[in-house]
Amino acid sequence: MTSANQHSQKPRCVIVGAGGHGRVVLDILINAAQYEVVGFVDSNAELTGRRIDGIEVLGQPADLPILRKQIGVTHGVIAIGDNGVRRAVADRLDDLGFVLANAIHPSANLARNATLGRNVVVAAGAVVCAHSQIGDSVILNTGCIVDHESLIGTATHICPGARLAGRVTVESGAFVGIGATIIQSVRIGYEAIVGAGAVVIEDAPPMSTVVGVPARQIKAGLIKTQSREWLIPEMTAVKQPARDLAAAGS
């Protein structure tokens, strides 16, 4: 017969990345109280055995299969700032059979019909408005705003205080700097960089860098091609409302 304690037991979760972003993710998970955070793993072997805000660094990413067997870790959140590395590590955890968990701060405001992928971090005070779609491995950092019907592609980072108006598209791997503003219906190309405080009033090409008010291109991007269907492929798979995903701990 299963005990009440077993019924109430939270999924055990590991945080991959013990740097500054890892501390933020830990704080979010503790405040959200959906998981039992059992520890960090980090590629820096010198951190193994140390404690980060009271939580032990258990080992390196290569140790994850052992940790899963030995201490029953089932869930993971990737707390790595680099967009490409975060996506690659998420794919690795997925291959190992871990559930890619979301870390959503209780003070974040998510519209009932917004949708989230997996391994999404939504920090304190972030706002996601109606019918927005957030792909896998996205960071929506402290106090950012994603307004209605925006599409945020896989492994992007929307930095603290950034403001995205309605129907903005941010393609995979892009970086929107702290305090940047993007007006309605603008598209930020894949792996593009929007500088801190920039005001973007026209599309930014893929892999370009734009800065200033209004934003101007200081690094050339790629010429647009007809092969755009892969840029935000995850959106077709993101169906579940954000509030339901948060409640389910997915």
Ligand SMILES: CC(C)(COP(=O)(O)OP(=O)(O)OC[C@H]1O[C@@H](n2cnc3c(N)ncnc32)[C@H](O)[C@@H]1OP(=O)(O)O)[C@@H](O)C(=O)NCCC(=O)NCCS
Given for the second form:
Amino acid sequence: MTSANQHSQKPRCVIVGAGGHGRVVLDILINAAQYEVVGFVDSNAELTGRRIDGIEVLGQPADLPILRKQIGVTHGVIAIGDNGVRRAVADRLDDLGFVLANAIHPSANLARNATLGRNVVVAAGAVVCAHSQIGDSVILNTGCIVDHESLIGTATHICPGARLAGRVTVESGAFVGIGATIIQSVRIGYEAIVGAGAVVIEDAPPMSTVVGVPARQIKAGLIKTQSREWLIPEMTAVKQPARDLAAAGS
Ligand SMILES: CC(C)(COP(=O)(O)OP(=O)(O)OC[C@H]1O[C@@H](n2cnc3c(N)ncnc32)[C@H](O)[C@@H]1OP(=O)(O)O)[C@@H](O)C(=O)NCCC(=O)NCCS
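For comparison with the form predicted on its own, please write out the form predicted together with this ligand.
Every component of the complex follows; first up is the chain already shown.
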């Protein structure tokens, strides 16, 4: 624990994940000064007992119930880059009775009527504009811009410097790479990947990968019908519903 953390009356918070993103989240939480950061947990047992930027790795995720009892940690932030794993670990912490905390850097700029879910990380310099909705377990990374009325679905990652114009939808599990640009009203399908630096000017199907300027598909995803439903290729009778979007719904 840092000296700044000692004798704190703030809620006690653990960071799950002691990798690169964990360091970013630690820096955000210390800057935000809302929680007392008691330590990390990480699934890599070899990290237990090590200190990351002065904060100890207390154990593994399986140790969380014990940590909760022994040191009174009540809050957690999941600092895991993989979207699916981050979402699953958040569900686990929720089941264990932890409060899923948000890590919001003081230099982030959030519109007063934007909404945030739980376990949301908003890094330094990120901007969220009017009426945007940010779902659970989203990473809005350093300096990204989410313009007005955009919907950012559960467990997505908007990488550093990505710019989303107004009324963009990013469905759950999608990844928007560093420096990518998405023009207004475009929909990025669930678990799709937008490559670094791409300029996306039309919808990206779920589970597709798009790259380049303008963006083209390098990995096919699902097929869009005239009714804007997504269909699984070769199985056109089976409809694949769009996954849950932002926590507040769309
Ligand atoms: C899009 C991405 C996931 C593709 O990875 P991949 O599936 O392993 O694809 P490959 O590296 O095999 O590349 C396939 C083709 O796409 C091209 N390509 C890959 N990424 C590209 C990009 N960002 N922009 C333009 N072209 C790209 C490759 O040059 C290659 O072209 P070729 O077939 O003509 O040789 C990856 O390149 C990328 O951009 N990742 C984002 C990284 C990022 O934002 N990190 C920030 C973390 S905070």
